[in-house]
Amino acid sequence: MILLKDGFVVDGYGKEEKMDVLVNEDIIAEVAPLINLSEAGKVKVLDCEGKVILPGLIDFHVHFRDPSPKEVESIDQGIERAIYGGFTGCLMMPNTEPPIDTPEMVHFVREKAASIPGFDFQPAAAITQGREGERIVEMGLLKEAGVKVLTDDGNYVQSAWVMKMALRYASAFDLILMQHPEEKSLSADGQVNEGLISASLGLRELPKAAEEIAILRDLTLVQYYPARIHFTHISTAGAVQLLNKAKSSGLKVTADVTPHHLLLTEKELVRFDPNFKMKPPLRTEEDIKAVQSGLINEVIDLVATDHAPHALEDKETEFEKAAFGVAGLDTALSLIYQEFVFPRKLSWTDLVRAMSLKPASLLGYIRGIKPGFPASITIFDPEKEWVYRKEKSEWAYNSPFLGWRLKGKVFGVIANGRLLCWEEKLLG
């Protein structure tokens, strides 16, 4: 048994108080303002005075490099990276060498990610074969092979025929659609945002309006072939005003944003650093106001990092032949935590219900500080104060927030009963 005493709990459903709670195996026994117990040569105790108990978190879109030709960040590292940032749950996204588009592949990542027990590993599967966009994959056998989520992450399913039929497929089988919006006949070879920016700078533009077509596009179809779509990675106010739209309609639909596309806007693109360059790409001030309005009034229903780690020679190039993507797993919670619950734009329970309790109930898992619930618990040092820097060499940095101060970090981490991280340091 573990017992965490003294620390700032934060239930996922209201209740914010000082409080102990008592783990027994892989669920929570106990939540009280004082535990006794009179085993107490059977119990771990842990103190967590000043620190917040957070429900575990689940990151809803994550890139782990493998399988892959290259040496970038395997499953096993990715999971134990994601720990480090709090996480007790991700969603793998299958654009991997080969795509996860089969049951065998899904049963190859899920053994690779067997090495850390208790982590909740769940991998998406690509909607089409190859991801090429042409021909729909075997949902049935897919989702017996325990698949939740279909997504070409990457590419966006351009023809409107071939997911007109995912939506029908994933419909019978309650699967959730996953879509990366970008009309590839208005983005083609962009690489930032459409405006000023682009223009001074001399690089290819990746307009709003291929975000928001591709949106419009598949909220029409969802009005026909109803079932469960999810935007992902949302950057313009127009995506936003689409969503709040369809959801007031009473649409099946989900959205979420990643920690950068809240933060940082195309005027970080004047130092031409690749750690920036992303899709969907920075946008404006403006777009920036209308997500975190969005985020804040649960029209985008949470946030995910969109981790996407890179080797060195990948990113460390110009501009335009770098890849795109960002690390993101180790600042999530920082940042939210700092730019969002501090200020008190978000409530912790707000950041909850972003980055805990929504994930979770989209992929059929439970979170809550709660008696009866698995005991998957973040623990977060809301006071302690830190500089992102690079720590470990097997992990790509490919981050814009290298350098950021940062205020609070992931003290420790419990996942289904395990303790897999204390005092900042993963445990074997």
Given for the second form:
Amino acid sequence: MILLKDGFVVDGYGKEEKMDVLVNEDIIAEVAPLINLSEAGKVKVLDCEGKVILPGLIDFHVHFRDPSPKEVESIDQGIERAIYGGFTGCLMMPNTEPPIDTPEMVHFVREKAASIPGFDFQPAAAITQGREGERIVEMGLLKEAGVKVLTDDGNYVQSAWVMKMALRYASAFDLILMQHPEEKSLSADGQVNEGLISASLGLRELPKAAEEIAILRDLTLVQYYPARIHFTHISTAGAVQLLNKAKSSGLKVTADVTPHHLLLTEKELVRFDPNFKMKPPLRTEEDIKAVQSGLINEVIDLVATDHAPHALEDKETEFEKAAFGVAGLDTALSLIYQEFVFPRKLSWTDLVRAMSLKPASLLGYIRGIKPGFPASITIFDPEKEWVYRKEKSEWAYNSPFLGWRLKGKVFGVIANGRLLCWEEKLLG
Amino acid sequence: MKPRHLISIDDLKKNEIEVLLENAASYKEISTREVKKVPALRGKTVALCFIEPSTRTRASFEIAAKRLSADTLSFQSKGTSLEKGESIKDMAKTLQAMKIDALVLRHSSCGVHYQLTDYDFSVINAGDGMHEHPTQALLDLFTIKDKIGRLENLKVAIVGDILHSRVARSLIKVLKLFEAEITLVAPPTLLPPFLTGLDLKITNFLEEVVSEVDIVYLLRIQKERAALSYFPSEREYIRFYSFQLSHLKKLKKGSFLMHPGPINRGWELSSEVADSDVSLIEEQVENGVAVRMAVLSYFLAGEGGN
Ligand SMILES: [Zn+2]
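Let's see the other form, the form predicted in complex with its partner chain, since the form predicted on its own is already up.
Now the full complex is given, and it begins with the chain already shown.
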């Protein structure tokens, strides 16, 4: 048994108060103002004075490069980094080499993740075979293999006919189709947001219209062919408007936004630093304001990192050759705390909804600091001040937040009853 | 007298179908005699024109016509004048000039038969694209009545590629006339969307219906058609829509399995199932001749006069 003593508990369902939390095996046994135990010897008491106790976070969008011909963050290394960042579960994208598009591949990656018990690891499978956008994957067999989400992330399912097939077929199995909204015939080989920055830097453009057209097409399709659809890494004001309209009309649609699209603009690109290169690209002041209010108003359901580690040689190169994508697992919670919860734009309960409860419900997990709930808990030290720097050689640090002074840091993680991180250190 | 046509099940009234089935029963008896021939259509000419390849249906119609003593004239898909670019209208005029009495036509274009209704011969649809295959539906109905003994209160599951199936379209219409409870079983991609207001049940899973129906009707997967891009793989189709031994155990006593043929063993059903007692596939073929005899005589010998 583990007793978390004197922490500030955010239960996820509206309560935020000082409580003790008792964990028995993989379940939260008790949440009460003062828990005293007679059989003290069997209980590991962890002092949480001054710490915030949150329902275990889940990252709905991560890339681990495994399997891959390159040695960049394998699944177990990635999961460790996720734990270090306060996550107790994640949804892994299927754009591995080869891609995760069959039940066999799902079993293969699950097997790899099994080396870290307790962590809720979910592989997403592709929507189309080989992520090629032509023939749909074996959704029924994948569902039987435990898959909840399908995505060709990195690729938008470009053919409307194929997307219709996917939506129709997925509806039989209640699978979520996650779209990376980028109309490729418009975005082509674009590099940065289309606007003054692309104009002055001379880099090819990634128009906002490419994102919005992609979303609009799929919103139109789901009106006719109802299915569960999720738009990942929303980045433009227009996209937020489209989602808002769709949700008000009662469409079952969800969306996420990344910390970098919430906080950074294209202005960061003036020094051509590839650590600011990702898809969708950093947009404008107006856009980050819109996605921020989208998150606050729940038009955007959740925050996901789109953690995309890259080998040094793929980032330390000419901007146009550099890979798209940035690392994000170990900064997300601190950033959202510092930029939203600390200045009271979001409550702790809001943060927990966006980073734990919503992704959990989409993936079929249960989160909350309540008796009888699974003991997946994130413990956060809101007072800790630190600077984000390269720490571990096995992790890729292609992050736009390198060098940032951050407020608040993950202190501990319990995943399904297992203490995996304590005092900011990974255990085991 | 203007000739009548059988292009769609809609061309028949319910009581006419009942007559056809009764007649088919007598014709079935004829097929068991040593001399399998009656003079019903002596002196009549039936042209069999199959623009789309077919062995079974063509053979079935040809035998039916011959057992009725009609003269037959056979065009096959290869080398027909239609293939050489002759228009359907010119072909009709030629046949008209040859004074045929009936044209049995299979064609890959939906509804092409309707362009042939103003000539002096009857048009019998032997399958038009994805539209209809009325004689198949009639022989299926006959087979059901023959085996189950009734056409009332039937529960029928139609399984597979509904979207591309002319058999399904005719079968649904004919079963509806007899107020059967029909469940369509298919992945959503092989079902037309927006099937509302048709009083059809729909499910995506075969296991959900096997124990409840009198007839499981398995449609053929047209491997040569685009159908393949409508579902992910052979093994996934088999997992969710193939009739296996495990389903056989769940089938109600007195329920049967049907298939319009030719079957793809291992796809729509396992080999063991195809050869089991509940399979009516051979009966369907046998009854096909009798039902087509009934259709030809009804439409040509004036039995079905206006
Ligand atoms: Zn993406």
